[in-house]
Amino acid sequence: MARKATVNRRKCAYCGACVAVCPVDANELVETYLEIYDDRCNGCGICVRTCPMGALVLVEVN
């Protein structure tokens, strides 16, 4: 089963830390929110470990 990152937008501070560390450019700051592109996310979890706000989590997907 694959894993993908997802964001809790209420917790996200839009700092860009997850954007900077993503090796596959799956995360992007768009105007006032963080967009995570599921088709690019490889579920490595580096963004989850980097987020200082705890706004990102990995979820299981089919």
The other form holds:
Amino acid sequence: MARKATVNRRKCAYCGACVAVCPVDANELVETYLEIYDDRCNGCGICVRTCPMGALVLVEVN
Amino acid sequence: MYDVVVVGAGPAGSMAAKTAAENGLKVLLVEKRQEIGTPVRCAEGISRENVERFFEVDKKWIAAEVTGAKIYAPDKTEVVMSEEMAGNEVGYVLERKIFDRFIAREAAKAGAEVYVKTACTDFERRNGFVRVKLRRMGEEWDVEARILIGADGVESKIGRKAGIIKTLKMNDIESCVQYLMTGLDIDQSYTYFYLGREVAPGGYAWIFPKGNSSANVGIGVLPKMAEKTAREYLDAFIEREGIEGKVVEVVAGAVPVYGEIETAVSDNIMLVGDAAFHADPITGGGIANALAGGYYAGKVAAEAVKKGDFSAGFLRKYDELWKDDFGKKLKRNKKLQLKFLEMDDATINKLAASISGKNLSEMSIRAIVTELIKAHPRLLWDLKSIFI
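Okay, that's the form predicted alone, but what's the structure of the form predicted in complex with its partner chain?
Whole complex next, starting from this chain.
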């Protein structure tokens, strides 16, 4: 089972903290929301620890 | 063909666009959000000196004028820096929504084209120029520029793609949350800072007055040291301090506390503001350096166009200017930050107690640290050479 970051858009404040620390460029602030690219995310969890709003979590994926 | 394309209309980007346009360049300033100045990602404090350096102050963008600062150690020991101690460095708390728009308007007034709701999706260097890919409301097109200025914030895509900066590590970023609260019973003439690992690991909590019983109540934590999210620390701080008021706005952001980067340029490209990690590693303040960096970038862009030289070699003039102005301070405050990160709450209490009630001759980190070194030479001896 691999882990991927996922965003709760209702909690996300669109601040870019996760983008600044993502080592694999798996996320991007797109116009009015945060996009996470599953194919690039390696599940390291740095974004989860950095997100000031607690809007990101790691989920298990097949 | 534009002389300069600036990506990001925060204070750094707009200042760069304004300066470049004032120097006769053809400038395009793009902002991906639909409005300039929102959402605010800042506590909005700046010293009077640093604003007045560039602009005649307009009351419309000053939310509150503060005459001093109060710093609290974990045990509530208070260090007060009052107006007479503060000298000329009396501070403003800005209304960024108005301030940012004011600078962008100044850029437009100077002749820059300004596009909002326009994102830079990519760029590439070709034949000595930069081809910048833009997207606005579904429409995509390219423009050519001699120089691309990345003012795209702490998450700067331009800086990383150009290989100028790397992704921030968890100990080089402050994770911040702030509430704009109203109905507060605070003395509006002070800014308040709260230190301590329990309150804000690797950072501090703040209350910055915004007039009419309102204030920015926020916190910054270092993710590497934090066990909870910044928002959870902020809620705990508000409860601990018994701050009663209504939250009317939530702001979140990230502040780079990297210190001085080696260079903020590469061929045809310059970075300004948070994109160049120009925020102060101790205070997290970034507006003053953003304004200065933007100004220097605009000036150097004008010189580069005049010379027809857009190489990294020529653009390093910009590095020289920002390093001479505030680079040394970034480097120094990074060392200081690392030193403070080693300290536990008991040590901070001891340090605060030793300067509490002392007459600090100026409201600056240097003044405070100088006093601390005098009181605790053993503890802070290794900082002596950079502060005294």
